[in-house]
Structure formats: structure tokens, C-alpha cells
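Here's a solo chain for you in C-alpha cells, the form predicted alone.
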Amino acid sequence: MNENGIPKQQIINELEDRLRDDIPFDSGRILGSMCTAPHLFAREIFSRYLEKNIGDPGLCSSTRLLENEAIGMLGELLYHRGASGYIVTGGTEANILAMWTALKAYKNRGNEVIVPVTAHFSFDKAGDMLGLKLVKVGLNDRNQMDIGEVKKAINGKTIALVGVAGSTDLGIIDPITALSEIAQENDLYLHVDAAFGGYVIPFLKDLGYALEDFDFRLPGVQSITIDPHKMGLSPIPAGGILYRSRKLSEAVLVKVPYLSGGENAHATIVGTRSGAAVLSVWALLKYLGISGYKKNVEKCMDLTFYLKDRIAETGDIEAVMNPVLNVIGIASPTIGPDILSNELRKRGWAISLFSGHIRIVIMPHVRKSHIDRFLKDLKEIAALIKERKFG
């Protein structure tokens, strides 16, 4: 630290130089984030309200009523209006919770819960944290979790099942209809991590596409964790996590006594919250509405399979499947995923690596010129892996 200030413009130069190897949205060179640039509605909002710390709600009593505002129009988005719930930092924070709940619901029955191989990490986090013994299915020939397996895996010490509704590596939608059904059965928690599909299936099927149901039309649906800093296009941090019922909601409530707005308990796992985030994803759900979510949504997939009918032209590249979400893997048949991200990322493409493809995901920030682009790189790539240049 300085023994005096350093003017402002010299630290805004400072701070501009030494973040220049920051890869920002706009450049259309970020392909494999499941965030993008915040609404510029959503910036002025958070902005404006940056003192707000909903984590001593009796300060803010009318941002906790915006935020229970917020949750009614997500829980209606996800069919239950009278959905309880909280804006969290994030899709980690809201499937910990989720895991959190459960093992608080069946204290008095076991700690293991059925995931799928491909769940979020933040599962594996929350298993560590909490004690849980995570049972990892395999998966079916459509990329879903396998529901042969999960009934297998039940036992007596099994308390809860996990459902992914836009896998991170695929962006697949597991048959939660069927883990309804087996949750009901066996009187066991179901959380759905729609993290990423909870703001792009619902618009989906309003525009004819035919999905399977994820949300609380079924009936063994506990909670749900949905992101408003994906495709909700808030800033970050604004995850969500909404449960059928406020008794789940407050099932891991911790009493603070010394809040000085009065209200004295928590049932989230940080303290201090974002008052802003809170209040830039209420604006958004009523600035953009319906329309304007599908409208958003619509443009992401008819650019995604834009990418996927494109990419047969690069030669020994191809896609893993038909996209189901605006996800879509590619491969090649010759040439190992590794290499084939290394050479991406050396022509300046920040794309995911998973096992077996590379991830590519089509965000609002992401046009059909950065899409070209991408696509005549990957055109030279395949002519190099064809001549043998490397790999």
C-alpha cells in the first residue's frame, strides 16, 4: 500500500494495462463459458445498488420483498408460483444448499445421494463438506442418466437423487420425470441442477421444441437451482435455488442474533449478499419478460445449429450429437481433444476440454461473424491434422 493515493486516471491506466490479457465477451473469442456479458439494463441496476447487503435483511426489508418477488416469477417460469427460495452467488451455493436440505430432511436415515457422472462438481464439494457419500451412475446411449442404474444404487442409507437439466459437458436433460417417479417410490429428496437449462428449456418449449418436463410440474421435484448470471444475462454473482416449499427453504436456517436490522437468521450459506444482484435480476425478469428471454434463446439456438450443420464442412472435424441446448461437443476422429483445444486456444479461442470432445457453448455475446471465424480456424486445423503437420 502507498503512503499516499495515486491519482484516479493513472490507476484506471495501470489497471487497463495490466488486464489486457483478460479475454472480454465482446471479442467473440469466449466459446466455452456458460456465462456472458451482463444486460447493460442489469449493469445500471447493480450499479446503482451496490450498498445493499440482503445478508442483514431487516436493513433491507424491501429488497427481501423484491428478491421474494424475483423467486415468484422463477417459480412461476418453473410452474410454482408460491415457490420458496433466495438469489445465492451462484449454481455452487444453490446445489450445496440443495444437498444441505436433504441431509437435514433424512438426518435419521443415511448421507448418500445418486448423481450422475456427469453432475456439476459443485456435488462433489458439497459432499466433501457435508459428509455425503456421492453414488455416480453411468449414463444411457442418449447421454442421460441411466435410470436402470439409479434404481441399482438405492439403498437404505440413499437419502436424495440428483438430476442435471443441461449437463455442463452437453448441455442434456436428464429424464427427471422418471427420478420423479422413483423419488416418490422410494420417499427420497429429488433436486434438479438446471443451473444452465432453467433460463433456455422453459423458452425452448414455448417455441416448439420438444423437451422433457425438468421442473415442479413433477411432483417429486424438492428444489431447483437455476442461474441468473447464465443465460439470465444478470451480472455476476446471481445463482438461484428455489424449493417446493418454505419449510425446505428454511430447513438449514442458522439464527444471528446480532444483525442490526432486527431479522436474526440465515438460510444461505454466505453472510453478506448482494443486494444489487438481487435487485438487477427482479429488473431483468420484468424488463425483459417472456418475450424477450425466448426471443434471446431463439437467436443462441439457431446459431448453435447454424455451428453444428457448419461444422461437417471443416473436414475431420464433426459434432458429438445433435444439440439438445445451446451446447454443442466437437471432435475428430484423428486427432486427440487435447490437441485439437491446444491448437484453439493457440489461435486465441477460450473453449472447454472435456474427455472426449471440446465443449463449445453459443452465449447472447456470441455472433454469427465470431462463429465464422471460429469455423475457418477449425477448417486449417483439420487440413494440418490431414497433412500431419501435428498430433
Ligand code: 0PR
Contents of the next structure:
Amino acid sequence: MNENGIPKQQIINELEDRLRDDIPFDSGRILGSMCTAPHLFAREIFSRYLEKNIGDPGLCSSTRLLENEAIGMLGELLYHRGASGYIVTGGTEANILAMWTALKAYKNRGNEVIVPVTAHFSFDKAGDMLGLKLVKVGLNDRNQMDIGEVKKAINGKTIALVGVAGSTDLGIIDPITALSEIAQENDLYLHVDAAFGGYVIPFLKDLGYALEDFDFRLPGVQSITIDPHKMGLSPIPAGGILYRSRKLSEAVLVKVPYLSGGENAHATIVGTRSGAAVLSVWALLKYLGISGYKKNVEKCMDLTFYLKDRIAETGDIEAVMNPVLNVIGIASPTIGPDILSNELRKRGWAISLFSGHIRIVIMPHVRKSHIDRFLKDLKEIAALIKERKFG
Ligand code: 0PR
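Now show me the form predicted in complex with the ligand; what you just gave was the form predicted alone.
Expanding to the full complex; the earlier chain stays at the top.
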């Protein structure tokens, strides 16, 4: 650390220089991220309320009320205006909270949780922290959690089922209706991870897309993760955890008697919490409304199909399945995804590599011109494949 302070401009210059290897969203190179550039209005709200700590509800009781309103608006999207919950740091915290809640609710029964193999790694973290045994089940021919396998995996120690609505690898929606029935029949906790899909599926359904139900209309669903900092256009950190009832959300309540009044209890993992993040979520839900978010999702979907329809023209590279949401998997029948990803990364593309495919997420920062450039590179790689340039 330097002895004396350095002038601001010098520091800013140094930062600008030293951050040169970070890839900004407006570079047009980020095709593999589930986050995006936050909406300008949300940035404005965020910077206006930076000092607010909603971890001290006595100091920020009004912010806490607005958090409840934001949860209510997200609850409306998920068909349960009276849902209880919190704006947390992200999908990971939301999923860990749901697993913690399930464990507390069924603590005398066991510790086994059934998840699809496609579940996000936050469940592995939750399992390790909470001493859960994750039972990972395979997929059906539509890449959804296989219901037959779920039924077989249930035993006396099972406490919870997890279904994903908008999977990390391909944007798949698991058969949540069937999971809800199974959860009810066997008295199990059902958590739906809609970290990505929560801000997409309701709007696409409104636009006429035929998609699986995944929300609180299904009576077995106890909690849902829905992340504002993904398709919600809100600044990081903003995840969402919604519970069917207040009683459930209180399963993990820790009393905090010494703070300055208010609720004097915490039911989140972190203590000090960003009120700015919460207020940005609230403000943006109000500002964009259903029609604003619908437009946003529609643009992403149109571009997803634009890419999908043109991939076949590249020659040796194809979409691994018809996209369900604005996520598309691509692969080559001739070369492995690792080689394909190397070639794409060499050409400057920030994409994600899964075991069988490359994942492209068409987020709001992605433009048609970026896709056209990407297609040009895919064609070039496909030509190299034809010439057998890869061992
Ligand atoms: N649930 C699902 C279905 C997810 O896809 C993710 C993250 C999470 C939960 C966890 O959310 P947090 O990362 O907010 O804790 N999915 C993205 C992924 O793994 C996260 C991400 C976002 C990664 C942007 C990279 C990136 O640039 O791909």
C-alpha cells in the first residue's frame, strides 16, 4: 500500500489500463454469459442508494417494505402474489437457502435431495455445506429430468426434489407438473431453480410460446429461485428466493436481538446486504413493467432463432436441439466441443463449454451484427473441419 494518496485521475487511468483484459458486454464478444449490462435506470438507482444496508432492517425499514413489494411483483409473475422471500446475492445463495429450508423442514427424516444431472453447481455447494446427499438423476429424450428415474430414486431418507426451469447448459424446463405431483404424493419439498428462466418463461408464455408450467400454480412447489441479475437486467448482486409461505421462509430464521429495531431477525445467508440492489430490482420492475420485459425477451428469442436457422448453413456445425429459451447448444458431429471451443476462443469469442456442446446465451446485449460475425467464424471453422485440419 502506498504511504500517501494518489490523485483520482491517476488511479482511474491505472484502472482503465489494468482492466484491459476484462471483456465488456458492448464488445459484442460475450455469447456465453447469463448476465448482461444492467439497465441504465437500474444503474442510476443503484448508485443513488449505495449506503443502504438492508441487513439492518431497523435502519432500513422502508427499504425492507420495498423489498417485500419487489417479492410481491415477482410473486405475481409466478402466480403467487402472497409469496414471501428476499432479494439475495444471486442464484447460488437462493438455491442454498432453499436447500437449508428443506433440511430444516424435514430434519427428522433424512438428507437426500434428488436433482437432475443438469442442476447448477450451486446445489453441489449446498450439499457440501449442509451435509446433503445429492442424488443426481438422468434425462429423458428431451433433455429433461427423467420422471421414471426420480420415482425410483425416492426412499425413506429423501427430503426434497429440485427441478430446473431454464437449465444452465441448454435452457431446458424440467417436467415440474409431474415433480409437483410426486412431491405431494410423497410429502417432499419441491424447489424450482428458475434463476434464469424465471424472468423469461412467464413472458414467453404470454407471447404464445407453449412452455411447461413451473410456478406456484403447481401445488407441490414450495420455493422458486428467480434472478434479477440475469434476464432481469438488474445490477449484480441480485438473486431472488420466493417461498410459498412466510412460515417456510422462517425455517432458517436467526434472531438478531441487538440491532436498531425492526424485524431483528435474518433469514438470508449474508448479514450486511445491499439495499441498492434491492431498490434497483424494485425500480426496474416498475419502470419496464410486463410489456417492457416481454419486449426484451422477444428480441432475445428472435435472435436465438435467427442464429439457430443459420447454423445449419455453416456446414459441419449444428444446433444440438431446438432452443426452448434464449439458450442454444451447438456442436460438430466431426470434432469434439473442446476443439470447437478452442477455435472459437482463439477467434475472441467468450463462450461456455459443456461436455457435449458449446453454450450460447442470447442475452439483451447481443446484437444481430454480433451473431453475423459469429456465423462467419463458424463457417470458417466448418470449412477447416471439411479440409480435415483437426486431428
Ligand atoms: N441456477 C441456474 C439455473 C444457473 O444457471 C445459475 C448460474 C445459478 C443458479 C447460480 O446463479 P449465480 O451465479 O447468480 O449464483 N448460471 C450462470 C452459469 O453458470 C452464471 C453465470 C453468469 C456464469 C454469468 C458466467 C457469467 O458470465 O453459466
